[in-house]
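Only one chain comes next, encoded as structure tokens, the form predicted alone.
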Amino acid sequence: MKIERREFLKLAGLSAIFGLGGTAIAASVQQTPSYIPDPKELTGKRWALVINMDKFKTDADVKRVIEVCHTKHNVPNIPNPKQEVKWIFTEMMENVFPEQQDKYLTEHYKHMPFLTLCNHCANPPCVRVCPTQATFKRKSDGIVMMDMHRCIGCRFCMAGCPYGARSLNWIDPRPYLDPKKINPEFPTRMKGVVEKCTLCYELIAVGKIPACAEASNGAIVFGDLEDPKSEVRKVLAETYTIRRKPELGTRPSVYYVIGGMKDAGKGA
């Protein structure tokens, strides 16, 4: 059997890689340092947020939380609402809690804009429908993540999410970033990928709480649902809270205080 020169060279190259060269390659792989977490990293089994809209004194307080989140994560400010990208945003109660609507509901909540974001569900449908595993749930703490490099822009996750918490970059988002506010420590995105809130995993990794909770002056409480001593569990034990569309079985990790005690969660 004759072997063409090109095929011979190909076989020779493969032999070098898996033969003599294989040992050197294997050795170099073994010498690659493993990831070492920051000693200050926050650890929890299931991170959650409790949002008390009554604690936001003004619309400016709400806007500040949104601005802090979007600036820290290089979220573009695109004026066209059909192309906008949102990580945390406001919606009226009729859209956030449609199942709670009633003509006898207090006017206070009927006209209140509620902060909404990814609910980091314990049973996230977006993860199940993603064909490339670009969206996945971390086993360590339950955060639903996005790998922008794996995303192919199919939007299955957007269709699967019952909370409208995901945005597709229909256009290149980078021209819509303020050069003076770009955060060099967080990557920018490109056209054709989906993005959403990732619960500030990069801040948790260095011992900090999510930016929205930090900027909310106690209106948003962050903590571990599995820890009975966490601030989140204290608030849930003392106040009445609801979650978005719990009947779907997604088990959201974002709770909303409704008519709760004024001092619940103070100092969080």
Given for the second form:
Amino acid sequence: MKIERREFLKLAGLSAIFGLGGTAIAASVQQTPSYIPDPKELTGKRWALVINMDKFKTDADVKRVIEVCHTKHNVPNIPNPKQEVKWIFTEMMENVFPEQQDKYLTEHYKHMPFLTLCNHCANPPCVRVCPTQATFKRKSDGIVMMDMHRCIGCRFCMAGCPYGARSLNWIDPRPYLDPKKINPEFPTRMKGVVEKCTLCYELIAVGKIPACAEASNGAIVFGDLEDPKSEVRKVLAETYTIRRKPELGTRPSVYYVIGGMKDAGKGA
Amino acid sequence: MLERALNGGKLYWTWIGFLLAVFGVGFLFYLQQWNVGLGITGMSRDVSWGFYISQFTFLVGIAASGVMVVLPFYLHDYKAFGRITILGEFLAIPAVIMCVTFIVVDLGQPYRAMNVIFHPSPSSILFYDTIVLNGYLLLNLLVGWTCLHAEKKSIAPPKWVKPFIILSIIWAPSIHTVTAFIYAGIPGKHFWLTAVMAARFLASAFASGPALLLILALIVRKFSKFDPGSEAIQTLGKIVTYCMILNVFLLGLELFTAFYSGIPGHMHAWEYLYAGIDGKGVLVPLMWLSAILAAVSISMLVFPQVRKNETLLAIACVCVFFSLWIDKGFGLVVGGFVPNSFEQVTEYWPTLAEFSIAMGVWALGFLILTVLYKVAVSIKEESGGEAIH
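Show the form predicted together with the partner chain, please, because up to now only the form predicted alone has appeared in this conversation.
Below is the entire complex, every chain and molecule, led by the chain shown above.
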């Protein structure tokens, strides 16, 4: 694209020299409007999520969150678990936090399914290892993005991610989309590229919060980690939270509330 | 000089035909992979690198090991290696070509491979790997071809080639160090996150590469009038012995750190590879075969009397080669992914298609090797085999 534009400018320059009205063309090129963000766009320096699994009343509530995300982003439903593509999914607490494994851990948490997704790390190893910058951290708000048109499918990022958050399209994903539910607003993918949660950047751009937080009835809180007045900071100040594998220095932006249920002691 | 590869007997052409057939089968399966995607392999969301990347890793070592004959000859004027330096250089060329081919067949979007050049990313180890591998290929082509051309004319190689030879000597360890860094710099993969990874890579490379070279030298002697010389073969045998012992020593260091510290994450991959976890252990027999082959080879190689018997030496070298091929060309990569980041075990085994594609790449490599060796050996047969420098 860049080359084409450069060629065009060269042509415009040449025609200007020959007095063929090139100046007018060049002027119109300069006037090409640049991207104007939606005035409703949410702005933050480092977006984060705080997940409180205790606030999910039933398994159906958890499933709904996954369903909403996967439908909105045209994530295929591939039955073979080895070739699954998933952006947000559940694993037992002892698998999400393997270093916390303890046979005496309260049953309430031990086998509780925990939602897990891309942690949008402040120091993301996937970005570091990517040989084409197809995955990159957005400077403005810290979202770890995916350019699926640039990805060569080398899967270095999948090896690099310590959270199992990334999926390769081992096969063409399109036959595994429900034709009735395809979201025309979001691109579908082709085989051979890696994908993952991109924190609903497309919703943030029009002033909406990520779909999982929206569908969670308050169990997932979204906000700017660097804004002391944000809702996530309020939760972090008031409750005990943990992050996945913080010892690796990745600085995840997804927090989990532990013991957040006011009457957890009585209930469990 | 290449036309010399067209002069061969029935056995030569049968071998070429065989390699072409294996390559053809691999190519057909690759067309299937091109159409369907990497889904035709045994790889998965959890074990996202498999046989292709393991072969790549192993072959970088083979490529780097050429330095083990080039260095003594050029830096220490060790004349016995003068007869086989070209065999070392001409082994490195197909090895690097196989490496690059394995990377390409492993890509989900192979026709976007040039994105690595268009969007260079100096933070990625693959960026450096691209540079060092291609650089090493060019260096070996340049040096090998120029020196052989000089030998054909019975003159000393031109002076300008010497700096390139020195550069290739420094360059060789770098290709395997960078390849080790692909693994050793990843947080959260305890099996790979080890400072001795590059050292282990080099030790195993300098055992498996010379072992293969020694076998190739014996084959050359059997099928041509060119004799690589028994002194060169004996010295290669010593190199294999020391490097294999060093490799097993480094492996022992890994085991000590993992099991004496008792840190679960550090032990899990070893437990999976050598014992299996939760009844899952498809690699266990293979890993033990590797361990047994290593033990057998070392217990043969340490005795000079055994090494002096070229048949026994060849058998020991075959053991070394396959032991390390299993260890590095299979276990090392898969072990890093098992258990996965959720401490669950997803097993990996290559599919027929995947295996055939890999064998196709090997056949391509051996085809190039055969042609290069044929050219080199036919010139050696005329010149008497002594390289001048």
